[in-house]
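Given next, in structure tokens, is a single chain: the form predicted alone.
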Amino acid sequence: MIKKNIHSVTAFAPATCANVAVGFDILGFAFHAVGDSVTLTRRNDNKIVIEKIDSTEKLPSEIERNTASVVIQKVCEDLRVNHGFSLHIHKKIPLSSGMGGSAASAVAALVAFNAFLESPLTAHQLAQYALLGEEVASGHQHADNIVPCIFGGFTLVQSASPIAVIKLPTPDVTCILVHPHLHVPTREARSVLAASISLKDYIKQSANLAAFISCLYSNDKAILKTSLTDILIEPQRAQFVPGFYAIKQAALEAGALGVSFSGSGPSIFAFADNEAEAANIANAMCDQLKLLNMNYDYWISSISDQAAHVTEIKQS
């Protein structure tokens, strides 16, 4: 079952935007400025341990919390695997960030353990298992964060269980991350919400996710500047981050296509029409978190088509 030629194996698992401000749970792409590798490294025994984790900010090193050890331990007890794995950690995605870093944790050690197989799993079976690692992260599974990482580009979660994906059309944009320096954990961000929504603001979000995904296919960025607000989720959210309405308003004056959280926040995303005006909306979003005395971080990307992938692989 396992490739007996391969000594290690080390994958990259890209950030995620989730939510994309209309499609709460459901709606995702990957952002490859960033991400985080996970190299396994085969053991003789049935141990899976964490070897070591780069990381500026202090991770989970227990194997049943930290969320790229507790899936390859979970698939190797199914798969009856008869060896044991080292991890390496090189995590680059701030925790509690909104960029889909528990996510890419375990969906880059599940692509590298995957190399190791003769068979390998198929993408809808990683993502299962990727799930175990959101529910040890937030005590939730939710995919809008593992199914972009997993399959790449523009993402549509039909189903998390079982997993049903819908590949959508990547948008001709380019993509603002900034990343205030600020914490903002998912089961706190998810503690916040209301348990029930009107019915009319129910219509009108639903018009808009719906008016989203039909631009994404037509490639009408007018249609898109009108679609991309979200009247349920951010503003319960807004709270989280000081002066983030400050933060969106300065985007769009500079010319954003839309703004909004990436994820659970901190971060926040926005969409430009080419780079040169991303870097002006990159610089009039940062000039405010400044006036905030605030420190941050804020990448520049086209939105890739590239999935989670290996990396390098190393022979017995």
Ligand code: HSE
The other form holds:
Amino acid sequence: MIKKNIHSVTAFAPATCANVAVGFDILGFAFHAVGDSVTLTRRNDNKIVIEKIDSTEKLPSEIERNTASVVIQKVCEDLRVNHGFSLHIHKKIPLSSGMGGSAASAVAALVAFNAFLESPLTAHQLAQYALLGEEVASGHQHADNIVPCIFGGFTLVQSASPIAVIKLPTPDVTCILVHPHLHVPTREARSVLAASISLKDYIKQSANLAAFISCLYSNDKAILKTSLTDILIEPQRAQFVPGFYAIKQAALEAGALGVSFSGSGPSIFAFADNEAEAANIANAMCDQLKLLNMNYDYWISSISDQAAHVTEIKQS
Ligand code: HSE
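For comparison with the form predicted alone, provide the form predicted together with the ligand.
Below, the chain from earlier opens the complete complex, with every other chain and molecule after it.
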């Protein structure tokens, strides 16, 4: 079942922006400018070992608490793989940044593992395993990061259990992703959310979600601009990022088509019509962060259809 001639496999998984303002827990897209890689090396014993984590931050190194190792342990158990693996995690996505880092590490490990199999698992099966990593990281199996990570492009999670995915058209926009250097664990950002919403708010948000999805098909940027408004989740999470509304306003004034938190934040995404506008919008957002004395990183990229993939295979 495991290919005998493979010694190690490295796979890359992109960062992802989940929610996309109007689709809490269901919409997401892949952002290739940054991502995590995992190298899996076959062992002679049957242990799962985290050999090395390249990161400037402290990541969990216990097998049961790390999203990459926990999913490999589970898939090896289920498939009764009688080889162990060493994991080398190259972590580039900042921790608790809202950029889908826990999903990317789990997905990169699973995609690398899949390359060892004589009969590889399907993308849906990989997604089901990656959900276990999300559970470990945030206490909840939300699929809106792992699905765009595994399938690439822009995705809609119709159901997380069982996984049902709809690939949406990728909008012709340039995306700016700004990461203020704050830690907002998803678990915490979910704990502040009200358990129910009013009928009035449901109508507004679902109208915006429907309008937004329609404009992915029509490429009508005027609709995109009026529909990317989150009245449900963003107001409850703005408290985690001092100056959030000033940063958002600056982006909109600089021409952004839409702005909101990436996933559970603190990172903020903005859509621009083209690369030149994206550079202006990024500057406007960063100027606000400077005024707030906050350190940050930012990336600019189009939305790629490329999914998580194998980058290197070493034969034994
Ligand atoms: N939909 C999830 C949330 C994404 O907003 O809590 C977490 O990145």
